[in-house]
Each structure stands twice: as C-alpha cells, then as structure tokens.
Amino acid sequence: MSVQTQSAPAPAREGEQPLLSVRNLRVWYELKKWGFGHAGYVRAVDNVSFDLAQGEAIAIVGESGCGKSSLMKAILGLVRPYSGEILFEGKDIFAGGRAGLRWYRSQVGYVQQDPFGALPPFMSIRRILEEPLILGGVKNRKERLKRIREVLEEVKLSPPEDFLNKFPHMLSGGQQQRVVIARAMIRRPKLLVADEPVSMLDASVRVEILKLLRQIQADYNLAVIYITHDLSTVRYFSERIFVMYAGKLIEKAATDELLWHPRHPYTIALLNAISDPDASNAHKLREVPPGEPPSLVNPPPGCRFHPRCKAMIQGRCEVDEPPEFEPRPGHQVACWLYEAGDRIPPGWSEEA
C-alpha cells in the first residue's frame, strides 16, 4: 500500500487551549409513534469526544449513515445536542443563546457537498460573496467588493472581473465548489468545516480542490474538519483521522500511523474498499465485512461491530462495550482485541 502524505502544520503545544473540544457529545432524535408520544430515539451520535487544535485538519470518515452528517450539524450549531458540549475557545457554543450562536456561526466557515445545490441559482457570484458581508456588518461598498475580489484570487478564480457578474449555472462544477470555498472564506472563519468537499467532482478535479483547501489552511492557520467516507483521499489532507461506526469513533489516530498501521476490523475494512488502480487486479474480489450496519434505534449491545466481525471474542464484544485501548502511542481503539497489548488482526498484514 503506497501512502503520501502533506506536510502537516505544528501541532499544538502542549497545555494550549483546543480551539474546539467536543465532550461526550450525543445528539439523539426523538421519534414520535403516530405524531404523537415518544417512541424512542436515533442515537446518530453517541458519547463522542475529540479535541482540534487552531491549525490542524482532521478528517472524520465513515459510510453512509454513521453519524458523520449529525456531528457536523452539531459541530456548525444547527441542531441542539441531546448531552454532551460542544466547546469554541474554551467556550459552550450553545451557552450564550441566540446572540453567541450567531457570533460563532461567523468564526466558522461551512463548505457543502453539492456545489450546485448550494449556490442560489438566481444570484450573481459578486451577490452570493457579498450576501455574508452585508450580514455580518460590512456597510462600506468598496470595502465589500476589495474582500470579494481577494477571496476569488485566494481560490484561483482569476481574474476577479471575469467572474463577478456570472451565474452558478455558467461555471464548471470545479470552478462552483471553489465559489463555495470562497463563500466559507469570505469572514475569514477560525474553523472550517468541509462536508464530503469533493464527492460530486470530476476524480482529475478533485485533488486539485483538496490542495487548494490545504494551502488556504496553511496560509490562515485554520482549523479543518474534513467529512468523508473515503479513505483515499484523506492522505492529501488531514494530519488525524477518526473513523466513525454505528455512532462511536471507534479509531483516531496520525494519518500515517492509520493508513500504515490500522487496527480496528471496520477500519481494515474501509481500506479493503479502496479501488485499486493496478488493472491487472480487477478480476480479484476484496473481503468486505456481511451484513448491514445496524439500527441506531435500536443498535447493538456491547462493541456495535460484532454482528459484522470475524474477529469478535465470543462472550466478550456481544456484551462488553470496548473502552479506547492505546496499542501504539498515539493511537486509540475501541476495540477488546487490544485489551492485553497490540496485536495484528486476523487476515491482516502490515506488509499488504
């Protein structure tokens, strides 16, 4: 397996404040039975805590219906969390009513998966990039227009004029997903947070976004969460991945030290996923885990994984919900293989 990584900033010192911490966050959604009535709960995320540094870009990768979508809208304040907080510097985003939320929404920037879907089709690209301005107090016209031209130079949108007065639907998807990086930039956010920034893109235009993403990260010092569910590209991006099952993070870990060295079943079997490119291996069939993953209505007692793993220990994973174990330093699992010291899974080699 051949693994390239960026160079990732300096990580936070140690002692310094998290920019954002997120502790035991659960965000659950109520059902109701015939509109009426509880009925129970989603738990679309469950007892999930993390810390991300001013500077540092993570990646969150999962398969479709893991929560991943739920902690965003957590994470960017646009649903309220069942228990747990979120903290921005230190701060509850949820403690300070309507007036904190807004003033927190401004220090984080939100890049969506369709760029299309997320541009007003009826609005000019001058319209779209003033809009936040224009909400956020900007009253000097000139000032507006000065901010405007230089976020679209920042995402190669150039030269500025050529671009101000079109509509999304005269630009290549590349060139709307830049106007949507523009757009999250354009307040000059602390946080940002890209939401699977590159899955409706041309496979020749996507690394092209993701180094552009990488260099305004660097340029700003800016804090990235990156949602995704494939694993192939977060070796561009990210300097930690956490990977996300049936609610939980169940691995976090240096990109490297994951992509080289992972540890959880799901997690080996998320890199098993991955296409290869060497068409001579086509014919061959890679194992993936049986079965769906499960309800989060109503999910499974202990490690939520068992049903799928071949490598459960009976009596153990079907009852025992694992802690995080430490095989390597700097390296969390929670997973009950790990519970007397590091080992390799079964089926699985380092040297693959």
Ligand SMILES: Nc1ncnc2c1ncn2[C@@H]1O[C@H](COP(=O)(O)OP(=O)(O)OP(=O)(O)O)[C@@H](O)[C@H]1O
Second form
Amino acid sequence: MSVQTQSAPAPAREGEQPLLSVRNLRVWYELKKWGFGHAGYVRAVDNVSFDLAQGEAIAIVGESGCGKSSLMKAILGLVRPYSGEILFEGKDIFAGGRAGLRWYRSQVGYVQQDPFGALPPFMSIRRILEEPLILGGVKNRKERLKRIREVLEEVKLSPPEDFLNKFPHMLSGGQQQRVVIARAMIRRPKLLVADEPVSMLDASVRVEILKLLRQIQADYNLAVIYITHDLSTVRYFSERIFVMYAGKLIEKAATDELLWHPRHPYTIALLNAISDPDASNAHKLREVPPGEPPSLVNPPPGCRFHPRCKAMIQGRCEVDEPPEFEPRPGHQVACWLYEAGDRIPPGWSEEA
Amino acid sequence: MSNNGSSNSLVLKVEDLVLYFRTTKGVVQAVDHVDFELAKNRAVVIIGESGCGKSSLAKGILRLLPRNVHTYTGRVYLEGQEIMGLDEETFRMKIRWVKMSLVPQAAMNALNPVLRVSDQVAEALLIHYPNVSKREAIERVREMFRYVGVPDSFLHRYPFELSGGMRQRVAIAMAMITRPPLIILDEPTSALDVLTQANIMNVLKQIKWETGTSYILITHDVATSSELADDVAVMYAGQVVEMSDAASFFKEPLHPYAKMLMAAVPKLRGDDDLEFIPGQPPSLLNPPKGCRFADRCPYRMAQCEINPPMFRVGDRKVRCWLYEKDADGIYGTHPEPLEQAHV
Ligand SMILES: Nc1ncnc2c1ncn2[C@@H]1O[C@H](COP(=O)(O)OP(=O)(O)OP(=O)(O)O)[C@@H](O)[C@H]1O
Ligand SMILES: Nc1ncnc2c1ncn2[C@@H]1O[C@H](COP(=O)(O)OP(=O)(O)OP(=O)(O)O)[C@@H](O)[C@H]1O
Ligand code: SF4
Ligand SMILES: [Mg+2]
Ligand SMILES: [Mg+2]
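Please give the other form, namely the form predicted together with the ligand, since only the form predicted alone has been shown so far.
All chains and molecules follow, beginning with the one already shown.
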C-alpha cells in the first residue's frame, strides 16, 4: 500500500455543517509582574479562524513557538481562549459546562507532541488503553478488552495478545507511537489532533506512522489536524495546509496549490529552505530571511513578518495589519502584495 | 591495499575501529570493524537510523569514551599521524580540539548555564594555548561569532538568553575557535526549525569554502545531509554498509538498506510514493552473524548468511553480496576469513 498525493481541496463542503469551526480565536497568556501585577500578554494565538469538514485532514505548519500547540490546546478544550469561539458540530465547546466538555473530549482524540514522554512507563499497554475507557464509563470489563483488541488491530499491533502485557520500554519508537495513536482512537473520536506525531522518528518509521494515520483517517472518515514544522511530509498527509507565523494563520490553501503557488513571502521562505536530497545542494547557499520570529508579547505593528520581508511595502506593511485576501480561488493569504489581485511574488518562480 | 594512511590528501583514515560497550544485558557492539577515510576539505556525512552507532563512531574517533567500554581497538590516522597509540595527555593537549573538535549531539543544551557564552568559547582556546591572553581570546571569539552569525551584542550574554539556533551557533564557534582541520558535527541541526537549519548549513558551507576545514557530519536527516555532503557513509547496526561520493549516492544508492532508506525520504514536490522498511534493525547485543540487514532485505540470498565484506565497486564501497561479481576488490579489514564466503 502506498500513500497517494492529495490534490482535491475539501474546504467545508457546500451546504454541509463543518465538524469544527474556529472563529476569531485568541489564546493569550497573561504575564504577571512580581507574581500578581499585570505585565502584558503572550499573544500565542491571535485572531485565528477556519473550518474543518467531516473527514478532512489539514496540516498546520509553522516554526517553534509560533503558537501551534496553543491553538491545539484550545481546540481540545484544555486552555480557555482569551476570546473567540470554537464550535463542534455547531455547538460552542465551552457552553455546556463540565459535562459538555467531557462529552466533547470523548469525540476528540489527541496524539501529543513528544512520543517518548507520552506513555506512562509503569503501565502495561492494556492498562494504558483501558484507562480512557474506564473514564468514559465503559463498565463492562469484557467490552473494554474487546475494544482494546480491536484498536490494537487497527494500529497494526497484531496479534494484540503479543502487546497487551508489555510495557512501553519493551517497544520500539514506532510501536510506542502506534500505542499513542491507539489510545487516541480508543473512544472512536470524530476528530484526531496530532501534534508533531512523527518529528522524533526515523525516516522509515515516520513513513510507517504517516501511512497508518492516513489509513485510519480513510477507514473511519476521521477529521485530522496534523501539526508539524516539517512541510516536506504534509503533502503525503493532508488536503489543506495552513501556515502559521507569530500567532496568526498567514496562508491557507489546498496542499498542491500551496506547494506550487505559494503567495505569502514567509511561506516562500519556508519552501526555499527545504532540501530535497540532491548532491547539488552542497554547492550553493540557500536564501534565508534575516532575523528570527518576533516576540509574541510585543509583536511588530502591521504585518508581523515585515521586519524580515524583502517584499515589504514601505508605508503599508509596517503600519496596517494585512487582512485576508483571496488572490486565487480557495487560497487565502494575509499579505498586502495581493491587495490588487494575484501576482507572482518576489523570490518565487512559478515554473520551479 | 590498506596503506598506512599517510597519503597527503587524507585528513582522516579510520582502520578497523571497534567500540563495544559493557551493559548488564551483555556487550553492545556499537561500532563494529569500521573503515573509512576522508580527504582534505571534504565533508562526509554519516547517515543511519537512531541507535545504529553514529555518535559512538564519533566518540571512538575523538576518544571520548564512557566508563563502560568493553573493547576499543583499531587505528586512526589524522593528517597521516596514528593517534590511537598516543597517551591520554598528548591526545588531550595536541589532538582533541586542536586538530579535531566536536559539536556534540544536542550541543545547544549542553552549554554551561552559569557562564557567559564569550567566556565559554574563549575557554576552549585558552586551555590549549596557554600563551594566548584572555583579551586576545575574547577578540578571537568576537571574530568567530561574526563568522557563524551571532550578533556582537550577544557576546556577554548567558545561554538562556539565546534562542536554540543562536546557542547552536555558539557551539559551532566553540568547535572552530582553535581552527582545527577537522570538525565532527553530531546532529547539528536536528532540533531546529527549517529556516534556522538552512541558516546553519549556510554557515557551515561558508566555513568549509573559506577555511578549507573538513567535516564529519552525523545525521539521520538524509535530505538536509545533502546540503553539505561530498561523500556519504551509511551506517546500519554498527557497521558502515556503503561509502560513495554524494553525486552517485543521491542518484542511485547501492546497498539495499540505503535504497530503502532513500525511498522513505519525503520530497517536497516529487510524485513518488513513500515506502517504509518493514521490521526493525537487529539488536546490537547479539547481532546476526551474516549480513545484518538480511532479515529486512528483499534481495536476500543464501550467501547472505555470511557477513559480507566491503566490496569496491569503482570508487564506491558497499557491504552486500549483490556486488561481489562487479567488485574490483575488497576494502578495509574483514574480520572473517573470506574463503568461507565462497562455500
Ligand atoms: N502556559 C503558558 N504561559 C505563557 N506562555 C506560554 C504558555 N504556553 C506557551 N507559551 C508561549 O506561547 C508561545 C507559543 O507556544 P506554543 O507551545 O503554542 O508554540 P508551538 O508552535 O507549539 O512551538 P513548538 O513547535 O516549539 O512546539 C511561545 O512563545 C510560548 O513560550
Ligand atoms: N555508554 C553506553 N553504554 C552502553 N550502550 C551504549 C552506550 N552508548 C551508546 N550505547 C548503545 O550503542 C548503540 C549505538 O548508540 P549511538 O548513540 O552511537 O547511536 P546513534 O546512531 O548516534 O543514535 P541516535 O541517532 O539516536 O543519536 C545504541 O544501541 C546505544 O543504546
Ligand atoms: S504584508 Fe508586506 S511585510 Fe508582510 S509578508 Fe506581505 S509583503 Fe511582506
Ligand atoms: Mg508545540
Ligand atoms: Mg547519536
């Protein structure tokens, strides 16, 4: 079996209610002075909106510290947004109180960052998988065991008997990551959030896990949010890509559209920095924008990328925050270059 | 065939290097009869999966050994001089850091948190060159920081005040400050973002072009390795299984493991599907007697029960029986009598 490249964009299908809607979401962490006085906010997620359709896989790509995990934690109901809404099947996830959140969390599976720290070392695989079922109110022991066997088969840890009584350290990195996925899948969620599920793994194991996730996604019509800093793997996995920079989604497009016709200068910088294995790479320097991502406490005014952007328009980019333009159908980009319509951005050649 | 390594064009030649560790479960054969060589002003990348022995090989070359060493044998020639036989004091004063230095794995987290970065980098110079004054050393640090792209204003800061990428640059400056002809870089960009990664690769290239430094770059990131590679060495389960020039390797790897590894590397815009290698690498506690990749190899033959030697195929070397008939000879030392191979 092999992973097929995705081309069909699937933005919230016509007339269908999105599974998840994120509306003007802000996740701000308060900074305290001397432990109590207010000293400002870390604006980790700042005015983010998107829809996710049933069964759709999207990737959120961005550098360390840009707010990916904070966005995820809000979507999982683990942190309270500063403002904005998260709607699951049309209902605000925070509106139903504790009981509502508990139900919501049973609908969402979570594969957390750092697979090696993810599994409790002193629990057998069986206990690791049984716990969410007990918490979820599955009282019958036989029923629980049946579901555990099932889910182990789903993640291709078979026969399940070989794994039930093992402890995490007895498994390879790839097998451990399968257990993490099994745990996320055990309550048959409609949405799976995977935060860097493969970044710590070797190339071959990484492919194995991505294929498994893709298979599960197709088999169960699961919606997936795949968070990563690695643009080179997203094509094998997701239908749409959102690029995040300094707390904002700065570009959203179908996967192939984004890889072939990127528009935001930051996206272009990311794409130009990625190597395909090729001996000629060693003979040339790569173009990299100067500087580092800005502080999220005092982000730059206007476009947050402007201090590093070589296409920056004086008098515009450092003054006004760019709204979302749609230079090409279904392709949104928050950059002033597209105020008057589509163009090929500097640093990119469309025939590349 | 195996000369004494004194050939002028070589900066490093490793012969039959063995590094085993003692553990409660048995002996870990982390580096198992490794031969390789590196010409001046070239970069060899050592690629392979986690646990295959890459860092151990670096430690073996630099003689940075843990206490539980079981076996440590072989010959290492640095610019023609055999250095395995040197006593510890000479090695520490004349070789390590002076002739070859290391940017260790996770270096950016290994800086001393209570020392200013300028002092830490200067220290590496002062220890080996007692005649250099503190002021001269700091000037040299300033110069190195410019080289690797650390702003002057960071000179007297503490590590925690720097981003991961900046700390990694400091670690590279520290490895460069004595201007050694050879620098070993163990996963120098693995934990970093793509832009930082590209930046640091640019820095390493410039250093190589301008100073004639040679590199051993250790990584499991095959795509990024091509940014620096003149030569590629592939490690699998404690052995080097292929050595090729980068152009030939990235066009067509020879060893079945290398072929399958390359098929698992994602390409940004390529159309080919990714494939993974079924199964897992063998334990280094008790590795198989024959070819270590045999269990996972689609080309496996009866002969593969026997440990293959490193066959020379043109300028390339590959440890696989498939190449026996095209081979021009055998490279390096082979631990078993070869006649066995022809039964
Ligand atoms: N609980 C918190 N309190 C204060 N600041 C926080 C908190 N959690 C995260 N941050 C800050 O918010 C910003 C975004 O962090 P986040 O973990 O969301 O980034 P990320 O994109 O997931 O990064 P990485 O790729 O490194 O995982 C960072 O500046 C981080 O330091
Ligand atoms: N001091 C030690 N004692 C015992 N075993 C060790 C020691 N150091 C390394 N090993 C083992 O030797 C083998 C090779 O380890 P090494 O660190 O060289 O691998 P590596 O290729 O660098 O892996 P990675 O990509 O994860 O850094 C592993 O099985 C490891 O567990
Ligand atoms: S809005 Fe201006 S500064 Fe920002 S990315 Fe676009 S051109 Fe560059
Ligand atoms: Mg994160
Ligand atoms: Mg290592």
